[in-house]
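Shown here is one chain on its own, the form predicted on its own, set out as structure tokens.
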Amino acid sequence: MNSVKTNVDPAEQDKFDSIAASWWDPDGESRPLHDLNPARLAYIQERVELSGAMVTDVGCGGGILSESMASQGASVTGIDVAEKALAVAKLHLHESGCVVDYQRATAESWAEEHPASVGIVTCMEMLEHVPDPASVVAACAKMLTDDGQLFLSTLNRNAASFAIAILGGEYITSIIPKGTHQYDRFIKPSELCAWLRASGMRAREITGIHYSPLERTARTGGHVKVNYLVHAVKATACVPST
């Protein structure tokens, strides 16, 4: 992997590593990620047209959104550093039929390799995971065509999410690892934005994603305590409402 920048966390690496064996059962310890995902995907498709459209995953995992766009005809490259989760998101395209270009890399390198090459760059629940994500966010916008477009999902930083995604997830119902977040890595709406604009970006809409783990379902909208999404486009651009 030719990297630029190292920003990974070993300990993280591993952590998606462990897991990946499982990450294509809807009742392992993706459940999450699976329930979320046709929010997600929907949230996505409400902005943008896929079918032929050019996308990099940036921490694509065992590729549930990357083969989600596919799906959908977009040419999809997901790229991660955690290679036992990519081996998984490879051998899992034999039982799906899809077509998705996975590639080993960071957002930093793959930025430098590949500037301005996609209209469409996706970041979900990744930011918090690594150890610079300011880093992230900025090599997202060098990804992206002077008319692209970034959507990017995370955890706010207060005690609302605390308390849901650490004590109620890992602790309470047990629905992900233990471990699996840290609660310091969390990102405020307020940052995430001036990340952005440091990177000539700006934040076109910020909504929450509500899931229920009861009812297995998650939704868009409302308030942004705890998961948000962040739709954002290059500062220039003018893009037409929808």
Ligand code: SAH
Second form
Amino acid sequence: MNSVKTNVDPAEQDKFDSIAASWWDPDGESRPLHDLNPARLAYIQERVELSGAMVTDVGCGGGILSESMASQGASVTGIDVAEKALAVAKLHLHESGCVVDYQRATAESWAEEHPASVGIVTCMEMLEHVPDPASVVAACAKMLTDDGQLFLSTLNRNAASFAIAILGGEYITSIIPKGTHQYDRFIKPSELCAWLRASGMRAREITGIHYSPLERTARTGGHVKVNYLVHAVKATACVPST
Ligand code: SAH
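Starting from the form predicted on its own shown above, please give the structure in the form predicted together with this ligand.
Entire complex below, previous chain first.
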């Protein structure tokens, strides 16, 4: 793995490697990601044309989002640091018949070697697992072409997100393995927007993701108190040409 900068928490890497085998079990430890995926894929599809697009999926894990975008005709590269999760992602391609190029890399090292290489970057449920999320946001921006679009999702930091994502998800319902999330790594939308601005990008839209674990459905829209999506574009794309 190339590492321009080590922005990896080894405990996080071990955590995702340890659940690798069950990544594609819709009732297993990655169940929330399976349940969230149709809503987040629809959100992306409503904003960009995936068919024929070049996409880099940062922190792709076992490839739930990567494969779903590939199945819509995108040419997807999935990058992650967790070796076992990537091995599972590659194996699953044999089962699904999807084509995804999986690479072991940090966001930063990949951006360094592939600047301005794709029109779409996705980075979902990953920023809250890294020591320096601002650095990942900057790397995502660097991978994008001038008209590129970035889709991020993460967890807000407040009493509601603590109660729902950690107490509810990990301790009361046990839908998410205990220790998956650390509250102090959750990210306020204002912080994420500041990192985007520092990376030459602007948030075009911030919207909530609402997960109903009992019904096993998710929808986008509404408040952003817990899980939320950000659609960002390069700042230059926001300035009207004169
Ligand atoms: N984006 C996927 C997986 C989310 S789980 C989805 O939403 O379906 C978070 C993933 O981020 C894990 O696979 C973990 O290995 C990865 N990750 C954590 N730190 C990372 C880093 N510094 N660089 C790249 N991936 C990282």
